[in-house]
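Coming up is one lone chain in structure tokens, specifically the form predicted on its own.
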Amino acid sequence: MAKPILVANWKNHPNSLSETMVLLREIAKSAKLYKKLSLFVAPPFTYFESVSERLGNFGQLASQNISSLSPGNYTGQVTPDILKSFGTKLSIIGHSERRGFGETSEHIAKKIKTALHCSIIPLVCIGEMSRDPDGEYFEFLRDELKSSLAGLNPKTDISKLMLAYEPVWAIGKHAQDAITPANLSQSVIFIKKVLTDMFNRVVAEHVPILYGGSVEPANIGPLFSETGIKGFLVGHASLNAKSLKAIAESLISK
């Protein structure tokens, strides 16, 4: 069976390399629980150097973006090459926080075939606006997964590549007031059913499905075991070397 996965969006934290490294050292105590996940975690451009080295193996790098652009001279880009020397594992696409500056599902299509061609796995974000009761939302999802997995072959992309479902709505809520897991398994249950019909069954059911949003000790228990999805997406839990063991220990006791 495939471990749990764990991605730890660290997004512009923490404030400092000092604060940067403390927080590693604590994560750090905790080595052994977190060989029996796929972690990997994604901090800020600016601590890379740090984060790849003190990953040990019981961890592996991340990034919160990844440019389409092939190498060369673009002020202010990282390309994907610069990502690889640092040994840049997976690549968060189209995360909501992105889409909301105003990137469109068609560039993400093309970050998408980028990390693909650099080994790097993409762990494409998706998820509605709202929820609203008549269910609109789910033809929101349809044609976001479609634009953005636009072009890329079943046979031999599809299988590379992992989704993160994450309902913005959701996000920045209390664990009580988020998704609950008859919600979140109805989703789940959709994307499975869009991917069948944009490629096949068995490539729907080999794609690892994320959940973010929201994501605590308090919730993780339930929305783990009982919606089908192979980890979470975690955002500001992860920066609490305490609420990251929390997290991490519920998904090996399921």
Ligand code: PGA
Given for the second form:
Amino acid sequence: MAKPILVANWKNHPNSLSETMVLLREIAKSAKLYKKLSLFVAPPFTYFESVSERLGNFGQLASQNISSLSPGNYTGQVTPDILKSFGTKLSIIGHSERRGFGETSEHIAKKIKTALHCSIIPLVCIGEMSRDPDGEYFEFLRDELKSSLAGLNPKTDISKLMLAYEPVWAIGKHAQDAITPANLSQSVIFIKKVLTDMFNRVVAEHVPILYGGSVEPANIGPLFSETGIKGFLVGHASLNAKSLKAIAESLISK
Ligand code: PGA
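Could you give the coordinates for the form predicted together with ligand PGA, as opposed to the form predicted on its own above?
What follows is the whole complex; the chain from before opens it.
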């Protein structure tokens, strides 16, 4: 069976390189545990070198974004060739916080192609802003998925990407505010149905679906064992070595 996937999204934390080094030292103490998973760490760009050095053989470097630009003159942009030069293996694409800055599904579709072209795994984020009693958010989810994955080839492209279902209303809170396992299973089934309609059943079963949004040691167990989820995209809890370790322990105990 494939290893559970754990992606640590550090966003714009820690505040300094010295704090980052302290966190990495703590995390590295559980290196043996992390080798039983596919662990990816997505730090701020400024810490890439230090993080990639210290992840050694128990984790891989990920980016929180990828530019769809080719090498050239673009002030303030980090181009994919730079990401590659640090050994980036995965890029989070279309996170709701980036969509909040105006990134559209069209931008996201381009970024997915760029990542694939550079042999970087695209981790494509989708998720509704809020839920309504009539289930209209399913329509939103379908549209977002369809427009983000537009133009991809089911044979050569889709088999190389991963999806992260991150309902926006569940991000950045606490375990009790996250999605319930029952609602998560429903969303997973729905996403697979849309993938089947867009591509085919084999694709729908093959694409790993991760969950993100207030994942903590307190809720990871049922969210993993009862839902068909293959791993997690974890924000705040991944910035605490103890919580990250507890999450990893839960993942390998299933
Ligand atoms: P959270 O963040 O775990 O802090 O909710 C998840 C994310 O935004 O990817």
